[in-house]
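Given as structure tokens, the chain that follows is alone and in the form predicted on its own.
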Amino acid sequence: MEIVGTCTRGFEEYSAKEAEILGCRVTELRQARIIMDGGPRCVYVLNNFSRSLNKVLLLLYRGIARDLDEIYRAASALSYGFIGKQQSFAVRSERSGVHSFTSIDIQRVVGQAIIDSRIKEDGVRLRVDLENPDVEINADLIEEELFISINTTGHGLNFREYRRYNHPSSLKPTLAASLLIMAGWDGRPLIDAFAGGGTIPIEAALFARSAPVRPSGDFMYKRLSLYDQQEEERAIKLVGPKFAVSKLLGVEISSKHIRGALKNAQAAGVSDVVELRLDDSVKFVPERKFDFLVSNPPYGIRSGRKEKVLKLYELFVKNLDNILNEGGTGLMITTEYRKLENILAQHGYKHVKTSVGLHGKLWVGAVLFRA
């Protein structure tokens, strides 16, 4: 079976990396999207390990479709026997450029073909729900390409179970994933200068872990008849930790985000191996140096500053010395990531690359350099 990957936009070649080494095959990135060969197994380890997916779907058709008759055409041709007869479903849809039509007509277009293929196939017409269905179809258009699959995960894997505080600018949880991967971090010491709510040092401790994304367990694959607990269950042991943890520090500056840092470090169970220090970034010293460093500074849009951000940044850079070894690795993302360039090459750092990428409505710019 063929398994999308759905995942930010502008960082599909980290997914894809991490897809890779959770087992699965990567055969293909698109937009937001990676492409995989798989079986139940990949189902299963990506479900409950992949940190940078959003979502893990069943693909049932991909094609090009220009219109509604086209897609309706596409998605009544398809079988639909795998929904129970007392199942229910429902159509979920996004759509990425320029239509004459929204996502809600392609769900109901979908809908009705769904209907329509059942009864045609064996008279039984399934029960739609929207709110709490057995079976969720995706029918996804990015500019003419349509997909058309089952959602395995359910709820989106980017929300953590552990966020029992949200930083008013908290980066999500699986770019936070894919920066570490981006960075090569492999369990060296590791700090983030702009903590906020500890989004970064708490994803790379579970990442080392192999910790499970979704603790609860609640996923939508448990509702199809593909589904086999043994085989769940053999998958999930095969997956060990990746590497240990040397030191993963937190440097926030505001006392009540620090406090939130905390409370979500201890949530997720990594209050052991997560430092969590109420500092000023453009003057902290520590103790000792550190190898790798990944942060995610203010971007300065909420609250109309940019040339005061312009400023930290520049402080921040001058200190890094002071922080970062000889050779280290730095990563950091933001929407000023030209002029960031600019300030670590004034200052003698090497540019390494630069992954472009959209973190909600804003393109940003993920920074790798080295010391």
Ligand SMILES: C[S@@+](CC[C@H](N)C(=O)[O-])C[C@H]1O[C@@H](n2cnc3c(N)ncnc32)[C@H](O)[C@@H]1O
Second form
Amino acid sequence: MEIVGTCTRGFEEYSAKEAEILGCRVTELRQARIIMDGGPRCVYVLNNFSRSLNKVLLLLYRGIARDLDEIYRAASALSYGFIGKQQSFAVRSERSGVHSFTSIDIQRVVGQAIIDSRIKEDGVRLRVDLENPDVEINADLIEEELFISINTTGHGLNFREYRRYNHPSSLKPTLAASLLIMAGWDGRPLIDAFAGGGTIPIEAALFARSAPVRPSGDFMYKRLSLYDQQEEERAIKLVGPKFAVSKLLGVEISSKHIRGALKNAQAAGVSDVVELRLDDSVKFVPERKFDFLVSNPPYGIRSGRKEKVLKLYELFVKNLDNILNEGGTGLMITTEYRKLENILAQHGYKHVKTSVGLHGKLWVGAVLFRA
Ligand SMILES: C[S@@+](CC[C@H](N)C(=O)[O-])C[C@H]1O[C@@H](n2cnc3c(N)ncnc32)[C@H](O)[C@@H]1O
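Pass me the form predicted in complex with the named molecule as well; I've looked at the form predicted on its own already.
Everything in the complex follows now, all chains and molecules, and the chain you saw is the first one.
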């Protein structure tokens, strides 16, 4: 089976790394997607444990399609016998690139192709249910490349059940996980100096423990004929904790956000290892320095005060000597990544690499450096 994992654009290599850690063979990286080779075990394990993927899809077709006619032809040539006679289906579509049609057009055309193909195959007219389908087919067009697949996840793993408090500029938890992988975090003391709602330290604790990403276990693969509960339980049991955690600290200047972060940490069941502290990172001096810093500072976009934010970066980098051990690893993600690289260089930090990608509608750069 070919499996597609959707992920944050620009951060595909870190999702690939995570998939390999989980024992799935990655064959290719595409825009916001990783392609893997694997059986149902990978479907179970990726859905339950991958913290950087958004959806896990079973690939039915992949090829070039330039217009709606070509999309219809590709979709109607496939067999949809795996959809039970009584089951309903829906088509969802994501599109990236310039096209003369919309994703709604793709959904309509592929939906029709599925109905036509199944009538031709065995005379069954499948029922469409856009609200709560039994089977969801994804028809994603990335430039001219069409991916038709079965969604095994349901709604995206970006949504975490522990999020009780939504910080107004929260980081996607899947991206937070990618940053931890990019930093090469291995369980040693880690600080997030701009913690907001606590996403980074909470994700770190859950990543180290290999905690289930969706504890409710509400996945669409359970409605597919390939689903085997015993095989699923066996696959899940074999995934153990990654490493022990010594210290995870989130520092945040706003008491409102700290209260929210505490709620999130509690709901995630990580209050025992995640400490959250109300403080100003520009002045904060911990009792002991940290080996890792992974942070998502403000960008100054919402407040419209970019200059103020650059000043904040400058003051923070000046204080970093008090926070990060010599040889320690730092990673900061921001829209102002070029300016941040300059500030870090001026203060003697060694630039390792910057990964640029899309967070929502914003281009951000994750700057990895060493003290
Ligand atoms: C982009 S948000 C972080 C969001 C967080 N990653 C999340 O997912 O919830 C940046 C945070 O930095 C905080 N902040 C700004 N200046 C700070 C400072 N000097 N010390 C500590 N926190 C600060 C802001 O209050 C804001 O909550």
